[in-house]
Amino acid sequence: MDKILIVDDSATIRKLLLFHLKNEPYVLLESCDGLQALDACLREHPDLVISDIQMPQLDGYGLCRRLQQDPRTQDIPIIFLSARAEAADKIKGLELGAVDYIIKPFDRGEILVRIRNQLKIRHLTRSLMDANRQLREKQRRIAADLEAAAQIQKSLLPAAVPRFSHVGVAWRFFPCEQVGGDVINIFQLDEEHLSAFVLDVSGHGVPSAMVTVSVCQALLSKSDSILKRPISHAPFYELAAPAQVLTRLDQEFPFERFEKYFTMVYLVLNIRSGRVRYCNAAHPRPVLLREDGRLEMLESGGTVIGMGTGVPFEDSEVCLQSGDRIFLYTDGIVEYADPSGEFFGEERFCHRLQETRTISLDAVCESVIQSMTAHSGEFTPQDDITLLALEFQG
C-alpha cells in the first residue's frame, strides 16, 4: 500500500487532507514542519510527499532541496500545496525538483487525480528501474558467458609460439566480437610431420565460435581416426591426406547439424624434406612466398564444408626450399574495408608480404596489421581476422 506523507504547519490543513484521503487505499502520515518531515522520510520512505511551502524551521523549498540531495530520499516525489499563487513560486518549486504544484484552497477531486497520477508515474518508474536492473544483470551474465567462451576459443590457439625443427611460426588472431568463427592451430603429427589449419565458420559470435570448438575437438581429440589411418604393418599408421581429412569433416558437420558451414585450409608439412600436401575447402587462397620473392597461390581443394555437395576434395603438393614461407589467413584481411568500402584486397596483402620478406615472421604479421590500419585509418575488425605464417628453414 502506498504511503503518503502530509507536511503542513496548519493542523486544519492536515486534517482536511486526511479527511479527503481517508477512504483511499493509502497509508497516511503527517508532519508539522520540514525537519520533522525529513526524519519521517528517512524512517518511513513514503511514496509521495504533499508539503506546504511556508513553514517554521525548514520550509517546503528547503525540505525539497534536502530530499533531492540525499541518495536515500532523492527518488521520493513531492507535491507542493501552497497559498502562493505567483508564477515565480511555482517555477522555483518545480526547478527544485517538485513534481507538481497545487494552490490552496484546493478541490478534492483535483488533488485526488494529481495524487493518483504521481503514484502511477512512481510505479512505472520503479518498474522501469527494476527492468533496467534485471537487464544489467542479464548483460553481466552474458558478458561473463562471452568471456568464458572467449577463453575456450583462445585455448584452441597454440598456447605459445610452437618450436619445430626447421620451421618458424607466427600468427595474429582478432575476433570482430568477443568471440568469433575463425580459428587456427599448428601441431606435430609425428617426428617428421606437422599439421596446420585455418578455418572460418559462417557468421560471428557464440554460435560460430562453438562450431569452431567442435571442429577443433574433432581434429585434435580424434587425431588417430581423422588425421591418421591404421595399417597392418610398420609404422602401424599412415597420415591421412588433407583431402581425406576435409572429406571426414564434411561428413561429420553437415549444415543441418548446426546450420553453419565453414571454409578451411588443411596442410601437412614434412619438416625434413619441405614437402607440403594441402587441400583448400573454398577458403581464401594461401600464399606461398618463395625466398626470392616469387608468389604462388595454393588453390586446389573443393567446396565449402557442410553443404554435402558430394564433390570430391583434391590434394595438391608443393615443395619448400629454405626461406620459403606460407601464409594462411581468413577473408577478414582481404575484405577489410576503408570508409569508402574499398577492400584491403589480395593484391595489397600479397604486395605487403613481398615487401617484408626479409624480416621476421612475427614482424611480417605485425606489418600486415599496420598496413590494414593505414588503409582504413583505424583498426576495428569488421570480420574475424586471422593470419598464420610458416617458414621452412630446412
Contents of the next structure:
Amino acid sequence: MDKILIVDDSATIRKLLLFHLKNEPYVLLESCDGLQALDACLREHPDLVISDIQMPQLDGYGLCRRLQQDPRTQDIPIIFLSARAEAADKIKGLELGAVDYIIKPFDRGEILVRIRNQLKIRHLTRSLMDANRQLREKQRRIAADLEAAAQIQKSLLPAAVPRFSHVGVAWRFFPCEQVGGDVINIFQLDEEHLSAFVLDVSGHGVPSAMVTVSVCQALLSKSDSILKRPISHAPFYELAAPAQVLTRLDQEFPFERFEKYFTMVYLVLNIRSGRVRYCNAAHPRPVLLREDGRLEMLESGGTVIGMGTGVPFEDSEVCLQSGDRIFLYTDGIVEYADPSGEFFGEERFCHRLQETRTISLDAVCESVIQSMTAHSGEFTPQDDITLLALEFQG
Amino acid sequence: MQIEIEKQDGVAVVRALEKRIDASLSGEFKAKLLEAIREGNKRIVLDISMVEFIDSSGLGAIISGLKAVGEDGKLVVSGSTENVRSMFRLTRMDRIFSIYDTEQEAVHALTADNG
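Would you generate the structure of this protein in the form predicted together with the partner chain, following the form predicted on its own above?
Whole complex next, starting from this chain.
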C-alpha cells in the first residue's frame, strides 16, 4: 500500500485530511512540522508528502529543499497545501520541486484525484527507473562479456611479431566491432616449414567470432592436428598438404553447423628452398610481389569452406626468391569504400604494394592503411581489416 | 528487406528489391526466403537483377536457401549484375549455383527440368 505523510502544524487540518483519506487504500502518517517530517521521510520513506507551507521549525519550502538535497529522499514527491492563493507562492513552490499545489479550503474530490495522479506518476517513474537500472546493468555485463571475447580472440593472433630465420613478418588487424570474423596466424610447423593462414567467417560480430575460435581450435589443436599428422616412421609426422587441410575443414564445418561459411588461404613455406604450397578457398587473392616488382595472384584452390559439394580443393605451388613478398588479407581492405561507395579495390592495393616494395614490411602495412584512409577520407573499419605480410630472405 | 514472390508454372520467383544485401538486411532476407521454402516452394528462381552488392552475410542467406530446398528442390539465380556476378565468380559460387541471365530463362530451365 502507498504511504502518505501529512504535514501540517494545525491538528484540525491533519484530522480533516485523515478523515477524507481514511477509506482510501493508503497508509497515513502525520507530522506537525518540517523537521519532524524530514525525520519521518528518512525513516518511513513515504510515497507522497502533502505539506502545509507555513509551519514552525522548518517550513514547507525548507522541507521541500532538504528533501531534494538528500539523495535518500530526493525522489519523494511533495504536494503543497496552503491558504496562499497568490500566483507567486505557487510558482515558488513548484520551482522548488513540488509536484502540485492545492489551495485551502480544499474539496475532497479534488484532493483525491490529485493524490491518485501523483501516485500514478510516481509508480510509472519508479518502474521506468527500475527498467533503466536493469538495462544499464545488462549493458554493462554485455560490454564486459564482449571485452572478454575480444581478449579470447586476440589470443588467436600472433602474440607479437613472430621472428623466424629467413622470413620477415608484419601484420595489422582491426576488427570493425569489438570482436570479428577474421583471423590470421603464422607459425613454425617444423625446422624447415612455416605455415600461415588467413580466414574470414561470413557475417560479423559475436556469432562469426565464435566460429573463428572454433576453427582455430581445430587447426591449432596439438593432440589431433589437422596440419601435422602422426605416422609410424621417422620423423613420425607428416605435414598435411594445404588442400587436405581445407578439405578437412570443409568436412568439419559444414554450413549447416553454424549457418556460416568461411573463405580461407592456407600456405606452407619451406624456409630453405622458398617453395610455397598453398590452397585458396574463395578468399581474396593473396598477392605475390616479386623482388623486381612483378605481381602474381595466388588464386587457385576451390570454393568457400562449408559447402560440402565434393568439388575437390586443389594445391598450387610457387617458388620464392630472396626479396619476394606475399600479402594475405581480407576483403575489409579491398572493399573499403569511400562515401560514394567506391571500393579501395585490388588494383589500388597492389599498386600501393609495388610502390612501397623497397621499404620495410611494417612500413608497407602502415602505408596500406594510410592509403585506405586517403581513399575514403577517414579510417573507420566497415568490416574487419586484416593484413599479413611476409618476405622471404633466404 | 523488400522481396516479391510470384508463382510461375509451379516455380516461385523471388525478387530481391534492394540495391545492397549486407549485414543490415541479410537476417530478414534469410527469414523471408526460408519462410517461402517452408510454405512448400522447393523450386525457386532468385532474381537479383536489382542488387548491386552482396556481402558475405547476404551470400550466407542465399546459401541457407540452397541448403533448405534440399536434394529434391532447386534454387537458381537470375539476373546478376556485373558486380554480383564477379563476386559469385571470385568465391567460385558459380560452380555451386546455376546462374541465368534472365528470369525467363531460369523459370524455363526449372520447368523443363520438371517435365
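It should be emphasised that the depicted structure is a prediction, and the values quoted were computed from it without experimental measurement. Positions refer to the first chain, counted from 1. For clarity, a rigid core is taken as the largest C-alpha set superposing within 1.5 Å between two forms.
*Asks:* Can you say which of 310, 25, 91, 134 is at the hinge when one rigid part swings against the other between the two forms?
*Replies:* Answer by hinge criterion: 134.
*Asks:* What angle, to the whole degree, separates the smaller rigid part's two positions between the two forms once the larger part is lined up on its C-alpha atoms?
*Replies:* Rotation of the smaller segment between the two forms is 12 degrees.
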